[in-house]
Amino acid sequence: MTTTRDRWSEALTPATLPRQARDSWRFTDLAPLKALDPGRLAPRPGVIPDLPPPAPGVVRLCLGPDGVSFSPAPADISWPAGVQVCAVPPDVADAPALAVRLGALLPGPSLGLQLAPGARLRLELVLQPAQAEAALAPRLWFDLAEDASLELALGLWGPADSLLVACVGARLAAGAELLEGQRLQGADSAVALVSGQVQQAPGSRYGRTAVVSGWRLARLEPQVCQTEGQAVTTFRDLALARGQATIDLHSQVRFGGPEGRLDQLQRALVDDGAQSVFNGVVQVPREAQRTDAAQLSRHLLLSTRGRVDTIPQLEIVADDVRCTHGATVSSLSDDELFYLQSRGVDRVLACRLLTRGFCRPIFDDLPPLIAAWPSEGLLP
């Protein structure tokens, strides 16, 4: 039989990782990733979060003892009305090649919720392994039916020398609206591949909000299709990169019809020698007139060992858009520093306001659910 290590060893071939002679992978080191144990790597029974007890009508669920199901079981959960548990479709798992090799070697867990019309859900999912080496792959799949809603809280930590490796699907109805915030939080060791893949119908509305902290390479693949066109996306992304990290976002949406509307804002602080790669690709069709879309990457450069790589994109086939994308790479402003210690701030509680300035917006539209949750330690 072929063990774990010899299917590992055939996945992380040469002939079979993205060559960094593409675009989306030539800024991303995959030798952290390459250097984790397969042998080693196994599923680790959740810890209980330290976090807040869930509000009136929140459901919560965990990574269960096992290390490979939630706790408790969602078919044990009084699901609110129109909200039923149901498979997770084969093709959720169709996204980036990579994460799809590697997740298909790891456990769960698997979670699929229907929304039917007009149901309303407000879901966390917390899944933390209590031990190094942990091997995670959750599979997370939500179909939510006309004017459905659902508020999701993902919060997902990666201990020491660990492989996570995510996707988050979902399919919007018309007037649906999924409202997402995720916690990726890890060590210095590990690594973490997450994948979403959303389709919006017209009159849908989808957020997403995400804070990655730490880790050794993490990388979020976000894929929205608007199939019709006249619906709403919004990204928002915070990397809080430091020591040898390596944060990438590469976040893709496509408008399939006219009148669809993108607002996207992603944020980094760099120090020490870490790395923020930002690739957004948007791409408009020439069926998708009158698109409204605009793209926004700022880095906050602390150290000069740091590294930014930024490459927003703009596809656009359609002649009557509104397309706009922009990226900065700043330093601390010596203005502002001069401003603060002039008012009797010394210059590391001064330095300390301003990077907390910078991660202000983000922070400020985190959904409520995870908003909630304690950020001791995220921010310097």
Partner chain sequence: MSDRPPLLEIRGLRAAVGDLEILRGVDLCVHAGEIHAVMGRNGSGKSTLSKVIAGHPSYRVTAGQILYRGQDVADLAPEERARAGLFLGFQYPVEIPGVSNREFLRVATNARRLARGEEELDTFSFDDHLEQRLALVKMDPSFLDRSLNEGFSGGEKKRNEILQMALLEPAVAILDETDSGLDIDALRIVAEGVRQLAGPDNATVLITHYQRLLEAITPQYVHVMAHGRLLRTGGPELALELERRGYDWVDAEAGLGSREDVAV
The other form holds:
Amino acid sequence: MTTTRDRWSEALTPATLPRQARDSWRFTDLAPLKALDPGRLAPRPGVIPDLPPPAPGVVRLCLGPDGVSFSPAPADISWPAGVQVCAVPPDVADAPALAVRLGALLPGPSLGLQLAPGARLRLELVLQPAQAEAALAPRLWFDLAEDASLELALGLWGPADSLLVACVGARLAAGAELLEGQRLQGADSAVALVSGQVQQAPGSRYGRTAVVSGWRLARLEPQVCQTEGQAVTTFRDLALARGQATIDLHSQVRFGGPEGRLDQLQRALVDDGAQSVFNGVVQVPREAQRTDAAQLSRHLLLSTRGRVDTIPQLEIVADDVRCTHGATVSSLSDDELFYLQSRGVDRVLACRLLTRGFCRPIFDDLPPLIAAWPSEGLLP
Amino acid sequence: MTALPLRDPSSAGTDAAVSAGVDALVAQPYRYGFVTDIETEKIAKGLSEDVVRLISAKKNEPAFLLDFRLRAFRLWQRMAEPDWAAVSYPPIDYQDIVYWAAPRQQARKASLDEVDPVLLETFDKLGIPLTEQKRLANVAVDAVFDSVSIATTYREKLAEHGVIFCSFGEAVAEHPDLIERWLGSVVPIADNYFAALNSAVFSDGSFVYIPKGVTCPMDLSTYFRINSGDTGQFERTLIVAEEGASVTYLEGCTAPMFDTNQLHAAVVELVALDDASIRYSTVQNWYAGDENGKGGIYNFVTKRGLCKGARSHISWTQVETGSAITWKYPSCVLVGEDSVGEFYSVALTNNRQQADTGTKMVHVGPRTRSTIVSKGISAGQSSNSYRGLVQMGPRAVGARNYSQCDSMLIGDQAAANTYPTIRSQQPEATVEHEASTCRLSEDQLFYLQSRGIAFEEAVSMMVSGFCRDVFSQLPLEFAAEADKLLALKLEGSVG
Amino acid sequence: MSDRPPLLEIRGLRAAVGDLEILRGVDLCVHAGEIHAVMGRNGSGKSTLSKVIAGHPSYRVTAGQILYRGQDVADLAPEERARAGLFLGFQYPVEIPGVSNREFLRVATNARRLARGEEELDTFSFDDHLEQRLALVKMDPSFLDRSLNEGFSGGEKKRNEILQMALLEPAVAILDETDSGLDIDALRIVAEGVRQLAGPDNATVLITHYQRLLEAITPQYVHVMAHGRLLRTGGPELALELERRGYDWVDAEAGLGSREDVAV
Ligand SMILES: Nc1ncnc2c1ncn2[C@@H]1O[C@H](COP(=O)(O)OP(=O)(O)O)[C@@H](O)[C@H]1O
Ligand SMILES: [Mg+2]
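Swap state to the form predicted in complex with the partner chain from the form predicted alone:
Okay, now the whole complex, with that chain kicking things off.
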């Protein structure tokens, strides 16, 4: 009989990954993940989060005492009209992300919700294990019918030596809107793998803003398919990579039809011996005429021990499209520093102001629910 | 040239009308597709250690070179063909290729007048006259026919300045010390699969040496001609510019039309010492295959420049219009402080051509600078990928890179991909990359036409406008040539 | 000339970028209560002079001294110079995305106040203080909550510079082409701001190459800069003469020949 440990090591062997999946790990070292001992990882009880009480009409679910369920139990909640708990469908991708493969080996919590046409929901999910060596593997699924709208604030914490494996899936019908704010905060020995699979019907809107801070290794793989185009996707990512962290964003957006829009901005601050990886694929096949996609990757590299690898990728087969991408890697600008200094601001503070200024655009775009969470300690 | 139907702007309303008008224009024959009928000496197909030894023996090479080849061959046997590029082709049978072919003529002639007139005529037809009376003023040419260099013009005049410009084979015989010192110093023998293959079997090519402080008195040029249908071409170019030296080098290529594919796996190495400058330009017009993708050259080339000295400067300019498949990344390794690397590229693909091309700028030394300007034009059902690497190493304090990659799409079946990789380990280095996509649209053409500009001219205006930043880097004679070449290659693909 | 020691004194100042010498020996003496104008063609070194005084790291001082209140500022960081009361109004104020204008103004104001031995202002009292100064430059308060200079028009940037000057209350203000690119109304506002801030204890150096600003603010001294040096000094009439006759005669007088000659 194969043990969990066997299946675990098998899941971690790159050789068993499809060629393309292996390639996508070219810049990212899996060692921190392999260093975790699966025998010691276990679900840990959730803490009561240190957050102001939820605003009226907002549903907040936290990690339960068993570490594998939500508290309160979704079945006990009086959900707004048109919102119904459902099962999380199994992942059917041919080449499942590593997060999906590992997630299958770990227990919940899991939550599936169906929103009927026109239904509205504001939801906070706060998953914060209380102890080290936690295994946390949330599986989330949201099925939004026509014109339904969901604002999701998703907070995921990784205590020391923990593993977070999260899979978020959603299907948006015409006119539906999903506004997702993610905050991922981990100890400098914790590992996070977060995969996202969102399908957008024409006329839907998906906005995703994520702030990632801490971790030894955090890998985010949000994937969006605009099945027939004509939808709007917005990505905002901020990585605060300090210490020995590797923060890796592999995003993929595919336009399955015409007139889709993508507005993507990735920013990463890299200090100490940290590394940031960005690989953003935008696929515009022949049927996706009049796509308008803009992707911008900006890195602020502050330390000589830090490292940045960025690969924005455009694949275009349609001619009437507007696709741009840009990438910059640099340190703080001397002219900006001088301007501030010439107004009496000392160098240390000037650096801090500029660094915060660099992060600001992403914070400004956080959806309201998650923006209201206290953010001390997140910013430099 | 086929006359382009001038279209009445008032009737140009529909896309269909435009397409029809354009399709009629296309089918532009490849001008250089003829075969020279000359008796050729070939060795049997196939590759083995014996073949490597045979090639070396035919060229009377010194021991160090045979050793170089054998090491490369042994490494190559253990290497795998790269598969990461966005190109696809059936597996190449390396035993089905002839690794040595040369026009049968007596030992190299002392004077051009003794060269087989058929060969001279071939180069005449290609627009590269070699004889004293007709040769190009101010450009010295090394003419390479299949595996060997058949003539080099202006050698004596160059020698007066201490400039060495000759075939690779002659350089091995006459300047073995220089070859031994620099060969493989920029592209190591096991750098990649095709470079290793080339290192094992390279036949001929050009060697340039510019001594200290000398500005080469004329542009140098090598013209590569593949003539045999089953012969691979594996030439080797080595250019060394000593301190304060400078040179402009041009490379041109053509091949006959065969319905089989020929492999061209060349290696070009450039070395620039302190304050030296090398400008290397290529107008590549190998046979690209027919509109169904049959035939054409596989152009799998490794080109790399080493800015070894402080303030040295290497500039690559390429206009890639031919080849069935292009796999080529002219690169700069910027070691010397304040050295400068540049890459200006126009890659045009039509029909079923595939190009995966770009550059690598590896910044090692402080304050090194690089600029990348890449213009990809994809038409027909072709695929055109920019693949690049900009790397800022830990010592590259104050280094800067600026890259701009633009794609122009013509028709909705062509693919344009951009895969730039940026790696930085130096906070005091700056990397900026921008990419955009545009199309050559009927609306724009119509606008121009309605102001009285002919259809053909409108296309060429827009395309050359798109490529201006690159063409302006080409030596004058080449720029006009490149402009015409693009217009020619694109005819009939708009609409 | 006053008997008091000068506020700002520049002696034989030479400065270079890399090997390129831009300032080739500048001498200037500014006392409290004075307004000076520095005029000169584009490229003559005016902005360089102002940036060197403010301590821009791109420029290397190769000779000479900058004395502020008798003290050599060579070892002072740009922020120390600012806190001590030297102010540079930039010709091209940079845009700094993400840094809020209001926050920046507060931090800068408080740094200067601390240096002067005054108390820091808390957010509320600063906002009051700010409101008064805002009126001076007739700036729309909505600009305060935007990023510093980001997306500001040329005129808005210049007004923001004057606002900063009003908040920092410098002893010596050097305004580098604060007038260029402004329409008449904006120019009046800027001039009014400068006039109001000028007093017996401070001094202003206006860098310009038009007479226009000088019609609104009359300088006591006009200096002409060319080829990295202050070639001539005169009264307000010199500005009028420059307006009338151009700059060639200055070159000629200095024995440099016209620009064309120099280029040969
Ligand atoms: N950072 C710099 N690097 C190189 N050259 C500079 C730099 N700053 C100024 N210069 C050169 O110095 C000269 C004077 O410039 P500047 O001081 O801006 O003149 P002005 O303000 O009078 O128009 C110009 O030729 C300018 O190009
Ligand atoms: Mg100026």
